[in-house]
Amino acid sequence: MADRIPVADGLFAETKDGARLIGSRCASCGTPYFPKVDWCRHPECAASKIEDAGFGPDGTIWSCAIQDYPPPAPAKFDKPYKPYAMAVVDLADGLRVLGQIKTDDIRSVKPDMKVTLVVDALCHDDAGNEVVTWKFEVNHA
């Protein structure tokens, strides 16, 4: 039986309360890292305090695009290939991150739109299972 499996380990989880990137955060200066770092990078930090921090699921769109061919290696995907949105989310918990957009209609994806972070397929291996990794629903509500 084909089991379900990250992309990578440590990179989100799914809890009772929806997705959630695994992250840090800089107790001291705020910044938010993900995925997670050991020391805050932030230039004006005097006192790196690293904590664990998970981020979403609420965001908005900052800006997209259509990935219209195949990206290359190590990108992973099922053929033959479907075009996709991508976008730059603002959580609202600090964080901007790259994610995929889950819809139907790649072309109506827009900056400003509210979205939600999921875990969603995004390709098989060679023994059948689903590849899953982290993603933003577009909010129709």
Contents of the next structure:
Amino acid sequence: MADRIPVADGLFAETKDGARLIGSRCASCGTPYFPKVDWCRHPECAASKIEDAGFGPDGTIWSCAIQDYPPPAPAKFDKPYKPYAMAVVDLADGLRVLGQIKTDDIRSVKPDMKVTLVVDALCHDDAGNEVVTWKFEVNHA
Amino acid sequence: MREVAVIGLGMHPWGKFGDKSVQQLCRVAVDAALKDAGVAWRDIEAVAAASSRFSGGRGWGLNGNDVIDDMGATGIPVYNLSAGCAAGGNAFNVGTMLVASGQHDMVLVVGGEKMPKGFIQTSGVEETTDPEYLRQVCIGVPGPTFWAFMCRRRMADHGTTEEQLAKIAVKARKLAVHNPNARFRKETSVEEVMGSALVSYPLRLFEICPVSDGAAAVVICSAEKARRLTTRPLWVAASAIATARFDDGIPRGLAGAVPKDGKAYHSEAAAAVRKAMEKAAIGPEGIDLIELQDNTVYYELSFPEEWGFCEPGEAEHLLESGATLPTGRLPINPSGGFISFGEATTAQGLFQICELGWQLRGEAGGRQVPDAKVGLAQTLGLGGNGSGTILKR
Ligand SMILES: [Zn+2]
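What's the form predicted together with its partner chain like, now that we've got the form predicted on its own?
And the full complex, kicking off with our chain again.
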């Protein structure tokens, strides 16, 4: 059976409460970081105090766009190329993060929509395994 | 600090010149700038050069050394400045300081670039510790998509229409008809722009700048030398550079913190421009024209607002009313801008200085801003680099 392989290690996880991005937060100043960092970069921070942190799953689209042409390497996609929607999402826990939108209706994605972090297929590798990444799914009331 | 004059302007046209080396492009620009200044190469006491990422420079960005070797090695000092697409502006900043400080009386500032094919890749590094690599691999977000994100947010905030975006490209190309150095010198129409391929919705092919080859050079000198050499020197009212702030709202890698004020974008450009205006003691009302970095038409709407030239949401009205034309009250990119030139990244900052110079001298022909006395130029480059330059006559 084909496997689900993360596109990169240590960036996201699926928990029983939904998907999470794996990053850091500074306990001194509260600044969120994704991916993980070794020290706080906030210029006003009194003392760097980095702790592991998970981010998501609830967020709001700050802005979005459509990848109308096939992106150059090293981007990964299945052929034939199908345009996809991408967004900058403000997560409820203070992280502004980029991600694709999981949808077949890419032109319906709009700023200010509520979304949920998910793990979903990005493409397939030569062996037929599903390569997965983090994405956002639009909440339908 | 001493006053600094601009006395020589030179440019190689922008376009695709497959058979020419970057040294050949620079040679044309430097020769023209020296001739315009009425000085010889041996009069140049130092070179401040924009370091190319893509061509020449021996793979180490030593483009200034290439120019010196090509012009005839006189042993003068060289400053090779890396700042991505802001490098030309940074080189001009360093050049002006060399003259203002009294270190040198006459300095050449130069930038030239031969660009690779296709859209610019933001990173060549394939490491999972590099956020730009991860962004492309995990999400498939190439450079131009950032412009689309910014533009789409503006559409949500201010109701900017796709037709208004197209009108900016139409204006740019209308002006480029009068610019012999521009790459695209044919007028276009809103229909044609809207009919061009979507690159990253909402942006279309004619609304973003392609890559070009080009070179530009400027000779600057002390007031004393300038008064001896010319009756029409231009003066550097201010030159400032800056880097992006931590609290900037654009996530430049994969992520950032949600900004508290929600509005601080392109902080490197805004800081440099505002610092230049402060140093020159010239406010928006005292600026007769702006050459800004229009990698995409969106910037012509957002930048004037971010720098205090108009209220948020007013830029579309300025466009529609003709205020941003050379004959309007806030002329923007009379050169035709990057939209008409394409981007020869590290040379762009000096292309802007040349255009300001020609405008202030009244030599800009059909794209002339009537009686222009003060001009502002601005760059924005990879890594969070920005520059702001104000010239006056
Ligand atoms: Zn901190």
